[in-house]
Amino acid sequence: MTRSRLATGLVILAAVLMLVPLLWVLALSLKDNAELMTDTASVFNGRFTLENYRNLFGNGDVFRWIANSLIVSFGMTAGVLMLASLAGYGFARLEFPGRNLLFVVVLLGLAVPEQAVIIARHQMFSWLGMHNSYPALILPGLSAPFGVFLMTQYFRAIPRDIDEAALLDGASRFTIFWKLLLPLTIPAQATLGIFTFLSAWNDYWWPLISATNKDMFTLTVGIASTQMNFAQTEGLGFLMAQAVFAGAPMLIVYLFFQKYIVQAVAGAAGR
């Protein structure tokens, strides 16, 4: 009992420590910039205001950047889920020459940092004339070795008796994949989808390189373009409002799909 209470106390302490910076950012975003310029401790007293958020929404480009981020994030998530599920099914349930070697090659992609291929990627998309387009922002993210590994392991954990029974009933491989096995992997797909969406939404480097047209900016690049001089504290409240605004969708996505993450982790541990 004592050990259980100690563990609970440590978890609560860790949660509080992680929440403090988030609450600090939220509080700063609700303060007047003039007050923060004098003293950031003024966050503990005085009035709160929504002026920073009004200024943020006063920029008409913000809604365009949100739309771009949503299109890129949902497009990348859908593509990764489709390709990773098909590849995972193939590696886990089908027999073909070079399967194990090809799977190792896919896993090696986990060891290749994005920085190592960024120049080649930029040259390739420049040669194809695809910069400043949605395909240029989405296609690089469809290469997801972790997604293939996750779905492969999940498909492998499903009993093969299901496939054998369906084959005896005359079902095709695609029918087995689409109607029988794929619904069983929903927790893994939800987890992969959330991680992919978060990664796409927060991505800054590749959109910064590929999207040079202001109309194609994602939210991360667009918000950064409005921040002139980070060293000037006169815009600290506005800067924190931008951080809250950019991070809010991620919190909403996690709150709605957190049960699937728990199911996926618990399922993987049980297997």
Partner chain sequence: MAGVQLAEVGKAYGAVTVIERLSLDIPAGEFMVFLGPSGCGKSTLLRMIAGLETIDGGTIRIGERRVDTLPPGERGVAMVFQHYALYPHLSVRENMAFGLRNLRVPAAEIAARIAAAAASLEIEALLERKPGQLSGGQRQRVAIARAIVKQPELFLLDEPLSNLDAALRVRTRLELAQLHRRLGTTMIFVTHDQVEAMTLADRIVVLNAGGIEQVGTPMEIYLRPRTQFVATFVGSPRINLLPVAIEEGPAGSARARLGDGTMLDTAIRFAGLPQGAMTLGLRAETVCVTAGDDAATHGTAEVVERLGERTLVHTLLSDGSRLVAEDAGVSAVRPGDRIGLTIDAAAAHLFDATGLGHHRAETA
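Keep in mind it's a predicted model, so treat the numbers as computed, not measured. Positions refer to the first chain, counted from 1. What we label the rigid core is the largest C-alpha set whose atoms superpose within 1.5 Å from one form to the other. What changes on going to the form predicted in complex with its partner chain:
Once you line up the core between the two forms, the Cα of Ala34 ends up 2 Å or more from where it was. In a rigid-core overlay of the protein, Ala241 has its C-alpha displaced by at least 2 Å between the two forms.
Once both forms are overlaid on the rigid core, the distance between the two CA positions of Asn52 between the two forms is 2 angstroms or more.
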Second form
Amino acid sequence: MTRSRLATGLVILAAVLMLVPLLWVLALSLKDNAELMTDTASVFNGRFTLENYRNLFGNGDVFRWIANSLIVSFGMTAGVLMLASLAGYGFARLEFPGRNLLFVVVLLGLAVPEQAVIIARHQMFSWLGMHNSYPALILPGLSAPFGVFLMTQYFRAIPRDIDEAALLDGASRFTIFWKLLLPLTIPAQATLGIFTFLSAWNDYWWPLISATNKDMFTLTVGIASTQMNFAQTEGLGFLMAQAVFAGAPMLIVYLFFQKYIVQAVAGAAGR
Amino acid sequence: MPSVAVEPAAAFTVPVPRGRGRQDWRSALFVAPYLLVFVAMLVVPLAMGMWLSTTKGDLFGTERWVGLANFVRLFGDAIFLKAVANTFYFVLLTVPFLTLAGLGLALVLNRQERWAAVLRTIFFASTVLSVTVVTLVWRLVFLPDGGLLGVTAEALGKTPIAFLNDERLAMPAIAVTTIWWCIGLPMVLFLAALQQVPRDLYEAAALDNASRWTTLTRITLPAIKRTFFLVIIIEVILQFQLFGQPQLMTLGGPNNSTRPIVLFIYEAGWRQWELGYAAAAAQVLFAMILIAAMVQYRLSSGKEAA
Amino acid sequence: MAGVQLAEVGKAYGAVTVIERLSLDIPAGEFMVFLGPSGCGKSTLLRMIAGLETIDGGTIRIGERRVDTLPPGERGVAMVFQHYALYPHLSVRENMAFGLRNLRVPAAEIAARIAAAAASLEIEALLERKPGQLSGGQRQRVAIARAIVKQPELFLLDEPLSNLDAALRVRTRLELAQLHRRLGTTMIFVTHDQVEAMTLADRIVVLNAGGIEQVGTPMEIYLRPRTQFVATFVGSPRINLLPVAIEEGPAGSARARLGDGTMLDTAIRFAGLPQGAMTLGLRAETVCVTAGDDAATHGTAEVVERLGERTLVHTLLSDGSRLVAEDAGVSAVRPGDRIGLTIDAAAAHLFDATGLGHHRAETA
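Go ahead and give the structure of the form predicted in complex with its partner chain, now that the form predicted alone is out.
Complete assembly follows, chain above in first position.
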């Protein structure tokens, strides 16, 4: 009994340690920059201000970056869902020459890490003169085979009876896909959608090298760029306000959709 | 017995019609959009990357075929070898801890009560943050002059330590940051596995008077053995790709002590513009990850067979 | 309403033949049952008629139309699936309307047909529900209703009762029989359950290993099984099979000698029987326990199964062969008892070495 109580105590302590850095950043973001310059320990004196957030709203960059991140993340999510659903249905239900071979090739794509393709990808977009554009930020993410794999598995799990009943009801292949099977894949769409959105929102390397124009930064890259000039920052408090502003939306979304997010991430890893 | 029209109708010899073929190239239209992107964004860059790794050139100059020269150079490059060593060191610092701590958290938090749910939420929360937010937070922890640890040290009357500027401490500091960021995933994977253990096994063990320790070692742990290895491999693959944390926190320093392979690739490609050389390093990393991925495939396909 | 004609229809998966060049004629309005053990090809045959399986050769006609080259939706058939195959996210009403919309039936008529079918199957209260909110029996009715609204020329039913519990199965069986009488549409019903086949069918096709063993009315199948396979597959308890020697008996009939020496004068003509050893088939109801001195043979009761309305006595004969006999529901026989058996030899069947059955001459 005592052993389990000790373990529980340790876990609670660890949870507190998980929270401390976040609280620290939150506290710093609420402090006057000048006061922080002299001593950050002044956070304990209880004089807080919303000035950093006021400055943040006066600075258009962050909103521009958030808008970019939203466009890229939603665009990629919509694209992945569409392509993966069509391909998943095709691989799971239809017969065409070379189907099995193609599916194996796509599965092999799962093993290719970003590092192995990113240099050539960057070259290709350079040749096409497409860097610093939304298509450049979205397109590479659409090629991830995970979604196709997931949707194929899901379509395969739907009883073929449904298709057959619909065939007897005179439905076309596309009607079967669109009206009957797609609505049944909503749980998988949710999983794949959340996972894709999260990955797109947090993606760092590709937007870092593709979006070099400050106006095309995603939020991740934008926060990185302000961090790079750590020394010449407009103030620690202001920087921390940015961090809070960048992190808080994700945390709030997480608190609301925790169940689905955890499922999506665990499902993606456990493939 | 009255005869019925069953007997093979011998005279009935119509030319045999082919069955309605289901093989139809038009069906391929469903997979075509994805395959197009797949080829353009994955297959072509992969092949191009492999070709690039055998060339030398710069961003503007024409590439020249140099065979395996880039690879030979890599294995004589002290900085690359250091980067490989750093990567393994980092994996060693993080993966065992992430796995064991994830398992521990899952074992303690695998219960219905409200407080357990709250703690699970806290441990997974950092996972949804982007690498740039995470590093920003932790720089403000490690900052010797006014960082959380510095302030704490001063309050205790000690001299603050500059973790990120210390050759021996910088990598452990990055490891701590990474563990804070990544602990959620192994925990939820173990939680999912624990929930798969059939309840009647525990009921049978209770009827057999098994102690909690015996139940843990004889029932719970063997039941999630496969997940255990799966978590290790997933984490090895993930942590092998360490990039953002050192790129943002230390720029690979001090004295190359925190430069992993991916940062090496990034700098070779986008700082020195030696694309061939960077591509060669990427192929080496790819090979390493492929080996790990193959082990994972074995494990996860074995799971379906079981 | 249309009949179905299969001519030389065959199907193989690679080297495995599933259906072997089979011909069958089903007149319009008939209730036809495909009966056979699992793997005999009965479901495949049904799905070939539906168009869900391709055929390798032969022709299929429904009514006057040749349909084997048509897609399933254009064959004018409706099917009730074993697991019902209701569209899970559509309401019962939408499930029934789906096929009609694809056929571009006017909305008013769709509504009228649904109302009529729902009334006849008593599912009006369920129309707005989703399949997941229905019990197994309710889903079954919806599946049937969905088939009815299409007003097909032909109903195909693939083991539709197998997922129901025993009581519901009997009730639904009766309702199906009534439905057929009311609609008069041709129905093909696949089952492995001989009771369903016997009770529902106008005629039964017994299938085995991808081929037809026999086609006939239920009583023809039962009383004059064309093969030993049919005899053993139909009837409960299983028909008794005993090796016998045959000689010519009185009036040109065949006389069978059992292993224990018992002589039985059958009603089967001796002429035309092949020479050599044969197998005698005796239904349990033709072998009765007797206390009198009319016993044809004697044996020892091994197991006594009391079914209520009758009792089955598994009997060991003196030569070691076994025989299931019947006794009254209230029977005094106990295991180990020595009992006498009467045998209605006139009802006996003989099967030759190829499995072909020989029965008593047709009586007017």
